[in-house]
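Below, in structure tokens: the form predicted on its own, a single chain.
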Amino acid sequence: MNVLVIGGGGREHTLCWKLRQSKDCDKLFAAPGNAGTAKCATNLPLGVTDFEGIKKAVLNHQIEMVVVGPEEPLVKGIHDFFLADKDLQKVGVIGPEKAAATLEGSKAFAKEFMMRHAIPTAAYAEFTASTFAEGEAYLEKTNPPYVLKADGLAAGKGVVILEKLEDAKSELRRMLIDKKFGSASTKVVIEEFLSGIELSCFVLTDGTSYVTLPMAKDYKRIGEGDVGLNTGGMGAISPVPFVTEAFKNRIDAEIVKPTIEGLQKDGMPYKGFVFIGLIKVGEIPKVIEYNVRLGDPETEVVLPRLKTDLMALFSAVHQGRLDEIELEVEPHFAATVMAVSGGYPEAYEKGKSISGLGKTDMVFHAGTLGDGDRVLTNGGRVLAATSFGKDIDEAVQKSYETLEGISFEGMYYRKDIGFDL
């Protein structure tokens, strides 16, 4: 089978590594990819939302699978093209139709399905532009901190937690009625805080049948011991060493059942990934968040310790059929730590050569462009190295020696992964 994989970051290197693996992969595409996925596919220059250049790429390659990496796409319907193609329409794709990705693309819209099926979450409120007075009256009657959420995608930075009541209030105002976010905070929701551990569940699911794949727990701050500003990630690990069977068993009872059942009863068919970003409160586990796509860098930990076959997953994903699959997952600890450039997350430069990719297998690259024989740095989060360990400490320690040998100006990294574990 001839696959196409949308997107050009570490979660896109990650499937293309993975789907590599596989006899029954053909051919392999990624648009736009990155310096990575060139080793293992064949790189298309398309944008992830450009429909009709995806629509003439998988037409002149013969792809019968495209693979949606980001939300984006999904969010504008690309499943849905598709399907509205006589020409398409036989071609699967793993990413959920546009109503159903609404879960990502609209903070509110998730919240009132949570409620509606029953699923545990945090208390909240949504307020506009014409009703900011009563946005501000709902902050005075909350505790801090105060957590503001765009409802639309903000590229990962459209949730701001404040302690101060007055900074909430002057936030409140910047989203809504200076439109902060632009038309991703057209509305904001304003959500309870809770107090706690998170990790991240993803789910793979046909729509009827569904298979929980490794859990992993991410670290988004740019400094050790989890301080400054958040960042699209900074490492992972998976397994969750806190999440034990009887927490994992009232997961699956109390959010992932109710999620897959809800998406049936509100009419949203889903083939694809659910990313539920979880929190540990006590002994009771609440959404923070659906993303409608597998998370990064969580995928560079979580797809490496799939031992069954991710064409398999998808074929039977694609064919209503997920329910035959038994997963088989590698016992091991993985652990990813991230490459950024300096600056990042804020400003940065790019263009930095990267020396020492040589004999390194999963190192995922994020943000990487090929210049002839060189590879240069394209993006803020720049290389992923992934280690395998008999506990967290020896797989981070793994990752780490593999970065000691990449360099590139400006690199830094973490080296405190795992260090709550």
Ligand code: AMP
Second form
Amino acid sequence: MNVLVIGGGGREHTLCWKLRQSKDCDKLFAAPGNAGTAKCATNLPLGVTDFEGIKKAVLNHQIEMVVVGPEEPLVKGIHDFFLADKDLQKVGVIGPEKAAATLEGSKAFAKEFMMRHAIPTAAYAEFTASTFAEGEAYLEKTNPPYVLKADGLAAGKGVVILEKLEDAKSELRRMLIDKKFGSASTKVVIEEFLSGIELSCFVLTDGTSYVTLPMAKDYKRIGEGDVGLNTGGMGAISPVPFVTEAFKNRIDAEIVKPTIEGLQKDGMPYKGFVFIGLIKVGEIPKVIEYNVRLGDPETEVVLPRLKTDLMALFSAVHQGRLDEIELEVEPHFAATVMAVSGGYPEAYEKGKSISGLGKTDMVFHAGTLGDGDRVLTNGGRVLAATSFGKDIDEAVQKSYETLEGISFEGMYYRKDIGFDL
Ligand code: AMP
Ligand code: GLY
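Could you please show the structure of the form predicted in complex with this ligand, as a counterpart to the form predicted on its own just displayed?
Full complex below, order starting with the chain above.
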């Protein structure tokens, strides 16, 4: 079967790398891909929301399976676009239809979904410009820190956590009245602050059955010790040692199962990954957010640990027979360490030549561009070096050793991934 992976980051390189290992994957394409996907797939110069361009490519290359990496095409309805087109209807699309993708596209929608299905999450209220005064009054009644979330997609910057009431009120004004995030902050969710340790749980579902992938933890802050600005993710570990069998069972019974059943009850078809951002509050798992895709860089540790053939999983999802598949997982620890451009997550330069990529295996490209024989940096997050180990220490040390052999001007990575585990 010919397969197309949509996207061009570390997650998509990992998807291509894993799919390439499957005997059922014939020709593999990535759109737009990067210098990493170019090693295991054919890159197509297409934007991730260029549905017409994607259609042409699918028909041209007899593609039968499309795996959607990022949220934007899903929230914009790429799966619905395929179903509505008689030439594309039979193509398998891994990623939910637009209705369910709203779980990521609207925080208010996600909160209402959780309330409806009694899924544990932070208490909240939602406000618009016309209820701004009520929003201020709500902040006055709640305790710091204040958690404000722009309702819509805001390139990962839509969550603001503030200590001071005055700052929270000003931020609420910036979001609702000054439209800080454009239409994404037409609505704002104000949420109870949950204190605990976070983890990422990925579920693959065909809409009825599901498999839960190994748990992972990512490191979002730029600085060691989890300080400084938020990034797309500086590293990840899987499995997560504090997730005991008992805690896993709670996650399944209290969160995963009601989520999949809730989607069914609400009539929202879902064939794809559900990313449940969890926080462990005492012994209680609560949902921080839903995403409708895999996480990055968690993918770089979760997929390498899967022994089950990824094509077999995707075909089962497409055909609605995921219940037939038993997931097999590599017991060793996997760690990934992200090398980023100097200055990231603030202003940084692109186009730096990367050396030392020669013999590396699990070095996934996040933001790179091929330029003849050279590989250039092409984003804030550049490379994710993944390694296995019998424990976290061994896995991260191997990733550091890999990164020591690679260089580009301004390269930075955290040397404390997994420090809190
Ligand atoms: P999100 O963009 O929804 O992933 O949120 C970004 C980050 O904000 C999360 O990964 C958490 O670290 C933090 N966060 C979001 N909601 C809450 C909450 N209710 N309590 C504490 N931290 C939160
Ligand atoms: N690593 C978090 C995300 O992909 O949203």
